[in-house]
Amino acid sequence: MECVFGLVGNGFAIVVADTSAVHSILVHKSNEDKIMVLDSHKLIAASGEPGDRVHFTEYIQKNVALYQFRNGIPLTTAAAANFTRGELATALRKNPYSVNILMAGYDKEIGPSLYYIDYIATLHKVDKGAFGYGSYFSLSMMDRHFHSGMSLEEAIDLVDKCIIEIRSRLVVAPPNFVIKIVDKDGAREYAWRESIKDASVVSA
């Protein structure tokens, strides 16, 4: 029951993801970070099959770093999103990745941006977006409360509303979420919203 969502505010973009690693009826861990820092001013939040998600996001991260190493300048957020879409489209005809992506970034000339990329290589620039079962609730909350030019405090309040709604309405709701932000100061972890912590394994 994955939940990934994000939004663009006044001078920043926020992405949020659940932290549950689940297979079938088993929860393997509840502190899996599904939001990767692509470079100093980009974040990529992904949902989908765990193997595809980890492999593909690492592949994109290394290629973005390789481009900057070769050319001396980083990719813009739009360029990174289009590169990601192209790789998904190429794989779609060979060995498709079951992965959905929200890419957030900040560019000096453009400001913050958020890109929606799904597993069949659809790309859209959006102000708010979501993937997973939690999207049924987070999208409805964002439709009701989101407005352009939100302050950081308003955006975090909306994120908390979305998390509360998911926890209270989704039948198998993930307990923990990680919130990351990207703005002119860079990409960084903002906070965790935890209702349970992984218990340490007691050796016999």
The other form holds:
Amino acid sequence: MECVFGLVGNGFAIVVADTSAVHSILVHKSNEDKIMVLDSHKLIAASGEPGDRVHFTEYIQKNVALYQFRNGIPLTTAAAANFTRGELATALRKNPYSVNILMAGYDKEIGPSLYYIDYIATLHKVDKGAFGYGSYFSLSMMDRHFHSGMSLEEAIDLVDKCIIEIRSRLVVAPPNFVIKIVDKDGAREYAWRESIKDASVVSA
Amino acid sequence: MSIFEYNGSALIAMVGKNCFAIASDRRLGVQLQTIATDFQRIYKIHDKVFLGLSGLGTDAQTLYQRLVFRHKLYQLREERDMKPETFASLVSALLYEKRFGPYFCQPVIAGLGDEDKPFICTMDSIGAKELAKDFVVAGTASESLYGACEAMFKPDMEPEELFEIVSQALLSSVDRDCLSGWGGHVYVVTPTEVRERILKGRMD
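Structure of the form predicted in complex with its partner chain (previous: the form predicted alone):
Entire complex below, previous chain first.
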């Protein structure tokens, strides 16, 4: 089951996602990146139906880029989150997307922010959020250890605590996770937490 | 589980002497899981009209955005604010438009009308208005709320006493409902000022 979670720290926001691409009982690959870099200072961590997830997040990414081309300035995180919610809400009663989203971003005046957008387009600004069966463990760990204005070391420590909890307590726990961060220097990949490495392709 | 009980909510509006109070709980949940404890259910349309939306969070947000749009257009055309009675009719019409594919929301409207006479009303998800002279309730805790309000209500209460009564009725009712709670948000509105207060109740 897909695990996505995230939290806001002191001047940064972190999102973590598992990296398993699963189809029924088969694991297609264990290094699927589910956190898309939306623009220089935004990340979108998505979980749900794989086709919808890729299609919808790419659609949002391209529209955010289009806004920047047309208007010369990038969207704020709040505006991008509201746009995403609008697209999900419009599609909800026609052709719904089964994608849950955690959008993390950094704006110069506002600082870091994290938005929880579930698949039926409920939008809420949060300090910590999670989706999937893993959320039962990661939200509880974060409720216990999170405080506002955490440093990067403390936040990564908390992320690792959550990953350990998911790995030990979730029956079909995903083996690998990717951690991405967004702060004043931009959105980038921070680290991977792998317990199973994909076998490299054997050359003939 | 019913779609109206997916996110969990509790709303009250009560009439006092030349004033009214409108209050809500603060929980945003996804069935059994609590996502946030600072969710806003009551919106200010203008200084003398407040709207509370219970039920499905996504529809509450969509409906609020549509209503703000319609009210802003009204303000541009008429160069004045909407009366609460008119606003209630607008909400009712918008809801009935979707009669065979409704918004899963139960709105509570409270305002000061002509000569600052308090006005409250609620309606079901397809726009059947229910005007009341004393109090109206909505949400997953509505049955408890009816009982609590009926027991505690007195006509012509001053703002301070009204605040106490509304707070006690809200907190005692949400304590009996697992889907709503995590504090309260109370607005007491008189012709001269709006007082917004956050309640701390049982945080479970």
